[in-house]
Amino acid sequence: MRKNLFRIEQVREHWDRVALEYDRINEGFSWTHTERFLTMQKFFPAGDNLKVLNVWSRTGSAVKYIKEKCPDAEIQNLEASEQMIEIARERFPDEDFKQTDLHDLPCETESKDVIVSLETLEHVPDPLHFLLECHRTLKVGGTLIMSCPPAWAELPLRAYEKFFENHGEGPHRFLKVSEVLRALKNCEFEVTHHRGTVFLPVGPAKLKQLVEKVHLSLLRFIGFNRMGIRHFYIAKKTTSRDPVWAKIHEEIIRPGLCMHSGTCIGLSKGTLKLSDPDGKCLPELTGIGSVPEICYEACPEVNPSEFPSSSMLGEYKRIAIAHHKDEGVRSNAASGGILTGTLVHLLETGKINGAVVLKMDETRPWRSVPTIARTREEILASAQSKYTVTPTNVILSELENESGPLAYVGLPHQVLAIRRLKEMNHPSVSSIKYILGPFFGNELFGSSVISFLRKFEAKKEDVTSLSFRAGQWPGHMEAHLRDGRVVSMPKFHANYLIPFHITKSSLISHDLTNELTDISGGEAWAPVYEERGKGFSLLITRTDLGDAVIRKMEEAGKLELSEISEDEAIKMQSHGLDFKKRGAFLRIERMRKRGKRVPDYKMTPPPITFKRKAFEVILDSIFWICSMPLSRRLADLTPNWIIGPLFQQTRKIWKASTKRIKRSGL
């Protein structure tokens, strides 16, 4: 269930504006308005001293009907509009009314017997989160009584608003019945009753009630429970569920939005672990204890809106083409050795005691893992890109005991989590002083390594060492096997793996140049540098701290550096910037239109032409076809001497033919 585009402030503004007229107008609706309370009473559970949550309560009209069913009920009323609350308090001075944002409910976990939520869900900015909060708040065996109009009621509403006096609905989205039922199921509610009501919303009250009786008599027939402009959903909470894990699973993992940062695992105190590291690479419960709230709050997928929007490259101090002068550092790195060289400089000048980097796992050498490099040799051994999914932030569990200072190297989503934790003053990141990061085009599932090895009739267990960029720039993907063989593919040939194994998070991430770091760097993609056969980096310093480090390295003669303009850098990275800054938003919008949950970056992409939109349809189709198991299998069966060169030539033709489309307007 996707988020809505409106904000709670917009919802609140509308209901504040109509509050004074709300009750008067609803009196004109007569039975059409009061039917919701009468139907609610039919499903209200029997019992004494029931603890009831009424959300949202508007001017408190439901209180009277709840008290009729349970006179000694303890009711907590939550309302978005302050004006509505004032009116409700005048009507029911002995009742409790508080303001809510319809997001995190101010209630203890499993503290309510009944939740009454009438005509609410359609106004909630994040309806899935709201339902998860309802599940958290209910006791086991508790009842959710919820009503909301179905999606098809939008047209009758428009007609009604045109011809009759009304208070308007304000910001809203009527949900499909199937969408609501699916969301309730995913939130682990058991729907015990579902029915449509108010078949005839206008006309004499007696006629409307007569039609309603006929309608109710037909509910036993297929399809009739879907009729009516108001739908009631009666749901039971049958089992407990870890509330933090519920949010992580339903809002992030199930919709396919997990960025594989490892943040929730690293902060989980052992309650979460990594599953299927060579496949989907997702967190799962260990069954030990309750998941801490910080695991959800720090996730980069939750409100990922901290990114600056000042330029295509983010905020920066300087942009330059650079490479490290130590050939041992430069040749061992993926491009110009800037990030590796910076870590070595910080370590050797006593600025850090170690650096969080990735290395190849000693026991599973086909897989990379995070580590703290404490020597020059360990930093050099960690050099080069690691293209498969590695949840770097699982190491947060170790960092809490580090005195530091440390440098940290991570991808944009991992860096976002670190920055967020720093704002929270969380102890897991107190030792981190410097944040560095490579540019981020894409990340591949571990299945890409398995596919590569199949080309040579090998398995991952046969690997003794693996490198993604071995040898002289641009390097080659290389694996040493237990039988003594060394198998490899040129870097640009091995890129055929990308469309077959790219992660979904790569396709919807908008940050190419790692905008939240102190220093970021990537390949200098320009013929003048590519033709030289050595690595050159596009270097971006983003903070005073990062820029000071680079200037010290310049003064020490460790860097060859030439500053360039922002326009030159954008031209150099136009392919990647187009893929991220326009392509990601086009893909997100396509997902949104299909009703999928999507990240909200709160950013406006650069201008997107019709040609670029058409181009994206083709590109998305390619990714979709290549993601199919049959397509992957056919790619595995195609000899590497065919698929590698074929992919490289196709890529060259593709880039040349789409160059103008991608660069236009950047």
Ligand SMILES: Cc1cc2nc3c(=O)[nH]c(=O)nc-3n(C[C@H](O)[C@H](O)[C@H](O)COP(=O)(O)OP(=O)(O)OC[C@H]3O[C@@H](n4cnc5c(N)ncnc54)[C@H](O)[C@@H]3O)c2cc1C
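These figures come from a predicted structure and were not determined experimentally. Superpose the two forms; the largest set of C-alphas matching within 1.5 Å is the rigid core. Residue numbers count along the first chain shown, from 1. Compared with the form predicted together with this ligand:
- Taking the list 240, 159, 482, 169 and the motion between the two forms, the hinge point where C-alphas stop fitting one rigid part best and start fitting the other is 240.
- With both rigid parts superposed separately on C-alpha atoms, the smaller turns by 93° against the larger between the two forms.
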Given for the second form:
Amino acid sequence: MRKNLFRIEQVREHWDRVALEYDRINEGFSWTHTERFLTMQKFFPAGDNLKVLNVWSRTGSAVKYIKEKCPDAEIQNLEASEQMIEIARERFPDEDFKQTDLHDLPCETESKDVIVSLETLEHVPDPLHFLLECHRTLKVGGTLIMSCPPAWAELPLRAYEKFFENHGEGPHRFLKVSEVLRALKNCEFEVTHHRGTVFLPVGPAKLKQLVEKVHLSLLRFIGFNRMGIRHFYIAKKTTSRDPVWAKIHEEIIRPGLCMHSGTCIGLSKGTLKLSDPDGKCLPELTGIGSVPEICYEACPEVNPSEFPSSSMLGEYKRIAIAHHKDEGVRSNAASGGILTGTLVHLLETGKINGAVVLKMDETRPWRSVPTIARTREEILASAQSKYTVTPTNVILSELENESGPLAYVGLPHQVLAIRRLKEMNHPSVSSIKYILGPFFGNELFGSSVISFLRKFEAKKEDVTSLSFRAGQWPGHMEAHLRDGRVVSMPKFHANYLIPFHITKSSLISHDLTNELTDISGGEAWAPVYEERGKGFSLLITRTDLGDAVIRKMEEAGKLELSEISEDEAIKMQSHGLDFKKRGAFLRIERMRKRGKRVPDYKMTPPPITFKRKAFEVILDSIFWICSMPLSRRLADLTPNWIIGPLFQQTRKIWKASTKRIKRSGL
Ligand SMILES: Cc1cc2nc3c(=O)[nH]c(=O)nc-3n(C[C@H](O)[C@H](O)[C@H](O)COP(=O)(O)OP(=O)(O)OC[C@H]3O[C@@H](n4cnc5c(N)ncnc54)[C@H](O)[C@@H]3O)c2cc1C
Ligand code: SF4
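With the form predicted alone in hand, show me what the form predicted together with this ligand looks like.
Below is the whole assembly, all chains and molecules, this chain first.
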């Protein structure tokens, strides 16, 4: 759940301004106003001397209804607007009203039996923080009674405000029902009731109540609870917050630092699972058991500088342009087939009995999933780059029972977690002997595949197979559909998806060349190789173990390889290196200035000129504009014969005009 752009001062200003008129205006549509209190009463738990938090309390109207349910309730009322508080104090001189910023609630931990929060969440600058605070404040077994309008209510509200006297909503964002439900779950609430309320905003009281009754009957009989212009969420705090999950959630996921490695899920013993794999693709609680501490300790975003990077390319033994000599391996791979070729070599020479790789899911073929490939055919079938987010390390749960030895292929942050677990002698990685990995410029959310398919009037459910690099290098993105069609786009055209669907983790990671592997491979991007087609890789051996494997393959005549210097490799990858080794630091710096939590790589970036900084502002603006739903929609509507070539040409011009800025000082 993202933070809102408005500040609490702006919220206060609005409600201070309308405070004097607030109660009078609400009398004009009293049923609509009162309905929230009556519904709150229905869910109010039985009990004496209940300690109740009423947040926010506005002019105090809820007090009367709470007292009707629990006459000796001890109510703490919190309100954002000073003017509202003054009116409330006049109305209820014996009650306690205090000001709040709706951020850190001035209440002791586990001190309340009930929290009543009506029509508040939509005005909170940081709604998730507010819900976490509610969870902290409630006693175990306590109840949160919360109401707020759903996202779609924005339009009816606008129409209503045009024709009837109203106090306005001030700064707000109506939240999607699914967003609220997910946030409650992530804050470890158990939602016991959820229902929408349909009411007529105007008309005779009897008619309004009739509509409400009919709707409630519909709810009861056909589970119609997504409808309704006001939604009630009744949630229980069943346990104190899981301390490990709280750390993962607060330090990594909530600030947007999750790299989607899957490590915490793989080590969680079933306490965490993947949510929304085609969307945000983040870990979430299953609600079963306590999250083990190792899930936090092994997260690559916790202490990301554990293995500091020493140079542009990291530690290495040799750098070369290479390709596998077996045309079957090479033509089926992303570039020169060196990663797949190495895995096949290790398997066929008995060095491993399997390899952790990515394959396309059999039941949902638009998604990639990790697997242990145990035969040559399985390794070949898993070749090629998968550019959508895939948390490979979820497979760690399966590896504890593996005798190995295994090879492992992963992206830089996934490899970092594996290296850390190896340092800890953790059983989940003891079977992994060789660590390989592709370079990592960026990866995309699953929404990129959906956008690609929309261009061909297809949906993900229509896909029977999907490949990101089919055919001759550099290949094309290609989907086979149930209706027999094969739809595709050249790789350089399909790259238009990048600015629209790039993950945040791609923007703040600094490791392009997968520096912690034994062997890593990228594309040999240079006109001389691109013209020849067929596929050439930039190969880097980094450890004695990795270099020995490549030497054996050379001796066996399996690889065509010609060594190049570090400078040549840097020149070849200057675009990506600049994006990672300079761009990531500029983006991180910007986040830091905005008070956000950021990864500390403990590295000094190469010199950054004023021109380079200016260029970053343009790039960031492009990413920001493209990430908006409207921009994505427009991109989806633009025919692929326009958007693909247009993107390719623009990128060419952009790369040529920024080449000098990027290369200088690398
Ligand atoms: C997300 C992503 C971004 C990349 N960005 C760049 C870049 O900016 N610049 C560049 O030069 N190269 C980049 N590459 C690397 C490039 O696409 C090739 O993977 C690399 O050249 C090796 O080619 P190959 O023919 O040896 O690989 P192949 O022989 O085709 O083998 C690829 C291996 O990697 C595994 N794999 C594929 N996708 C993933 C994934 N997402 N996570 C973990 N394992 C995976 C496959 O299962 C297979 O085992 C990227 C790759 C990926 C996956
Ligand atoms: S371990 Fe990986 S998936 Fe889990 S929070 Fe950390 S980066 Fe995200």
